[in-house]
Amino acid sequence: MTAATAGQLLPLLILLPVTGATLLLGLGRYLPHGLAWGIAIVTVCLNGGAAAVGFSMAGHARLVGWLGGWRPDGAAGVVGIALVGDRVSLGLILVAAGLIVAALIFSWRYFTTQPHHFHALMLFFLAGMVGFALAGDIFTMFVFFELMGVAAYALTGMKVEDPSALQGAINFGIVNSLGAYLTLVGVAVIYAHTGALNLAQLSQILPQQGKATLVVGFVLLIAGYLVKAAIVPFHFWLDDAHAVAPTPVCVLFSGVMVELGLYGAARVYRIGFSSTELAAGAHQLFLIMGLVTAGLGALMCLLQRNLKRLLAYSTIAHLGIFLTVLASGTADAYGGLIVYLIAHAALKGALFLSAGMILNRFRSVDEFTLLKRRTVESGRDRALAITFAIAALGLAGVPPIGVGLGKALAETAMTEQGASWAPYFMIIISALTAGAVLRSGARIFLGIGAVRDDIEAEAMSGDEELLEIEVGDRVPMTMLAPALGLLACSFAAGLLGRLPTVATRMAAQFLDIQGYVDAVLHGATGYRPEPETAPSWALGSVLTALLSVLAAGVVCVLSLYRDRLPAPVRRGAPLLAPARVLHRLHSGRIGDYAVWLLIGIGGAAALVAV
């Protein structure tokens, strides 16, 4: 099968879930349950097969195909709908296809009555997921950045007798549509001044634009998409949607939903201006954002008690250093950052699992409640434990999991750009997050610590949560070894030798802008000289892994006895007056989060215009 060929097939990585999530609608109360799981399970491995052997061909060319046959030929106003397959919107795909395989089978035993509707709604997600990926033009994007957002929205509110599980997935639902809306306007400005909504063609029409143009199409075109990504002041839904989701849902929106609104921004931002006059304007924004959505997420991580919360505020703090990255714009950095995510999803996945086995066996995701309960009864009780603890660490970086091979992997590219403080920056996030992480599970399985009466009680409690799934004493099989599965995918991102130079490839095919162009709009095939082998472990990166395990273990012992601290230190720690105004900010009232998003987009502007 040629490139071409190949490129023509890609619609049916979108039309494969699309079909299965019909037929489960349409035929799923008719079935038995385990037909309509198998249905969904055999849908997403299919798709997660062809999207391999899609990736596998375009390592050798980009796959273009044009729905339709509409392309643009040249008139003005005459757009065409491309899809465009290279091996990171591929990559993606497969993240999403393998925690999707793994969110159906912890599920199994999740819904007793009417199951087809959260199988359904799984498949669409998965559709919304690949068209965005694979989109070559803004409009086409956003068509399916919506069709994500209704698939999740719905999902967020799957438990409908519980108000709570609506609230969030309300305020969820709010706020990304307003983001959605925003993007769209920024298309249709776009559009109105160039008369094209393809991404090539942009990137030759945009740098003869004014910069008022650039900066409101710029801005308001990515703002929908830094909103699905949480990235600060636009996060503010993704704590309660975390807390309220069941459990398989906020795997995905972890794992690779949120990280999909950056590689949308970075994919914007790379082909359409990166060429104009916004381009060092961009990098500030993205640096700085970057810098402060970290700082804010690792933060407020520390002073969560309800589990699900904790690891939704990790997840914010990894996608500032995600931005971070991706503001270096060089290949080297990118391919770091595309192990740490495969790594990342993999491992969060895991961590979010767990929690909801925690939750099913102890009813509870609160960490002062569960201390004072014996919880580790059983040898999958302390399975349970196990995977927790190895997760946690490997979110600071310990070896071999491939979060630390990717974090050193950009580390080392950033100061070799002269950005000498990043590799000090990710290690204080990591040791921040997974101490926070490591603190709950001392607390949660060993018992360690006590009740705290100051800010930590302050925050949101983890008993409210309902319970999901009644499993007794015992921890079910088709829970645990999901959570396995993941644990073993991220051990896997860290010792494949081969993973740093495919990944460092990928990173330099998708920066290639010229390329991109030629292949989309003149049938070119190939790519430029690809990159040398790029090194895996090396002892300095194992020694900056080790270190930064070595801070969150201190964060942790830190935070579960901060009340043998002397007492001038604890009266007087320097982040409690931040901490409680930041409490305060994060209000759970919609109105608020508007504003704030309103604030960001102002921001935003004035950051990329100076």
Given for the second form:
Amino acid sequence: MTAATAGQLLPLLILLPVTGATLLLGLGRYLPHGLAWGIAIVTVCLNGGAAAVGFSMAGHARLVGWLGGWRPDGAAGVVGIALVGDRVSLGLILVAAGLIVAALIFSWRYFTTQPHHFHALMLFFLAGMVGFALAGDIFTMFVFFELMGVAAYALTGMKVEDPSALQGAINFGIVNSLGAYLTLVGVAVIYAHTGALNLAQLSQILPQQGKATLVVGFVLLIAGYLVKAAIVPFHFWLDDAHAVAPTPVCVLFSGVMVELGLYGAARVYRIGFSSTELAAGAHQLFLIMGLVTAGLGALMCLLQRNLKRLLAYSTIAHLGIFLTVLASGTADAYGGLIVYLIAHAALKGALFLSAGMILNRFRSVDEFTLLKRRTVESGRDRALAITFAIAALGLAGVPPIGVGLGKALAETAMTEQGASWAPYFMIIISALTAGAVLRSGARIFLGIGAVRDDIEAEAMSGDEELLEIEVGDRVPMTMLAPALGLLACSFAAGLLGRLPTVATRMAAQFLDIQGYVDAVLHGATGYRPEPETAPSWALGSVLTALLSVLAAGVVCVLSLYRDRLPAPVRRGAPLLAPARVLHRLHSGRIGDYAVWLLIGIGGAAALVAV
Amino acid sequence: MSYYPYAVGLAIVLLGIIGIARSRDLVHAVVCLSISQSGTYVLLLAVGFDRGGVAPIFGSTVSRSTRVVDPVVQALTLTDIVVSAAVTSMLLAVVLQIAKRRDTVDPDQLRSLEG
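Take the protein just shown as the form predicted alone and give its structure as the form predicted in complex with its partner chain.
Below: every chain and molecule of the assembly, starting with the one above.
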């Protein structure tokens, strides 16, 4: 099969899950549970397999497909819709397919009534993500963005008996759709000035545009993607949605959906705007928003007591780090980011699945409730406890798990570029988020830390998740196995010696704008030859990784025994007043979120323009 | 070319957002979201409009040299309407469920998500 044929087959990657989903919705009620589940799994595996074939072919040439055969020709310009598969977009599809398989296996014992709705929605969600990753023009990106969104809102509100789940779905839906409509306004502004929608074509036209058009078009265009990526101050929906969504769904949200938002912003910026006069402003925007997001996410993470909400804030903090790395813009840094992203997706998946198992066994994910009840006997749940502990340590960056490697590669590249603060920044953020996760695990599994009587039983929503099934006093293998599988993937990301080289080459291809334009507009799909680079674990990066694990341990112990600190330290150090303000800002009210959206857009425009 | 239709489109988008910000009723909020999206229809159609242009249906009376309005934005608007139908109906269904469970659709009385 040639690259051209493969390019024409790209729409199959979208059609396959849509077909599976329609089949399940139409026939689901007549099918036994196992068969419906089997159809879903087989469809996702087929899709993953096809994406893997595409991924290996995309190593030699970009795959470009034109829907309906509307290829660009010299006279009429570009009217068709292009789908472009390079290794980054196809790799993201692989990650999504892998996480969905894990989530589906986990959900085998999760829903009893009408599980085919859940399976069908998962397939629609996959179709949306695939389309978004492959789309080669800004309007098609918007359409698939919304398709992915609608499936995600429905998945969040799956448990219609639970009012807080429904409210989470509403907040998620309104904020994300509002962001998407701003993106659409951006599409309209850009089309009005350039007459083009195709990204490759835009990359040639946009450099001649005036600055005002560029600023307005760029900020509006990426607004929706930044909302999806939960960048401060657009992040409010994320923790609400994660706290109430079914656990297998959270795996997808944290592992790949929000990262796709970041991918959208990076794609549009790199191809469309990086050679315009806006490049410096956009760099500044990504850097500042990334730093603020990482900082706020890490602080809020430390303040949570609901495990799912805590993990959600840790995702926000990590996305902040991702955005900061994106701002740096070298192939080495992006390569590190790819390794980091894969390992983070696997680890976060394992952690959320652990949270799901904790919920199923002990009916709560509130660490104080569990600490008070002391129902958790570590002996019987040793496998679960160990999984959780390893995943938490991996999040801090313990070698040889891939997160540490990805961070090390990215921070080395950033330091070489003059950002000497990068390693410290990453150590601090990892220590705070991983420390919070470790603390939570210590309270839940080891029962250590002071029980304070002044804490009310239930402070937050999403704690008492309504369950449809009793699991008894053992975690079933179908729940533990996918978590262990994901954990294994995170180890593989750190241990596969060739991964950093492959990732760096993927990143270089992602950054090669001329190559992208030639492939889409002129059919020249090959790559420029790239030099062989093979960075991997170095002594320095192992030491930095261990340092951040140590720091995470310190944070964990300090927050466990905060009450036993000497009085002056306790009164001086904790950030209680700012913490209260932060809590009040996260009001759970949709009106406030809409205002924050407007403020964020204004701020972003100011940052880009200055 | 007049800037009036652009101003109207943007104003509708902004009014929708302000409506959501001030909303005391989730049905109202979802409808405001839909209003905000209608602003994008106006904006898109305004972009492709050409005074004196006819519908771009090429045949015996309309040839390549005839002035026509831009069909691309019309295709975008139609797609946009479909997307909007999906989003609005989905969110209204969720609001309906909330009303069933809690007997209220006032976000201030539904404060279960503080955190």
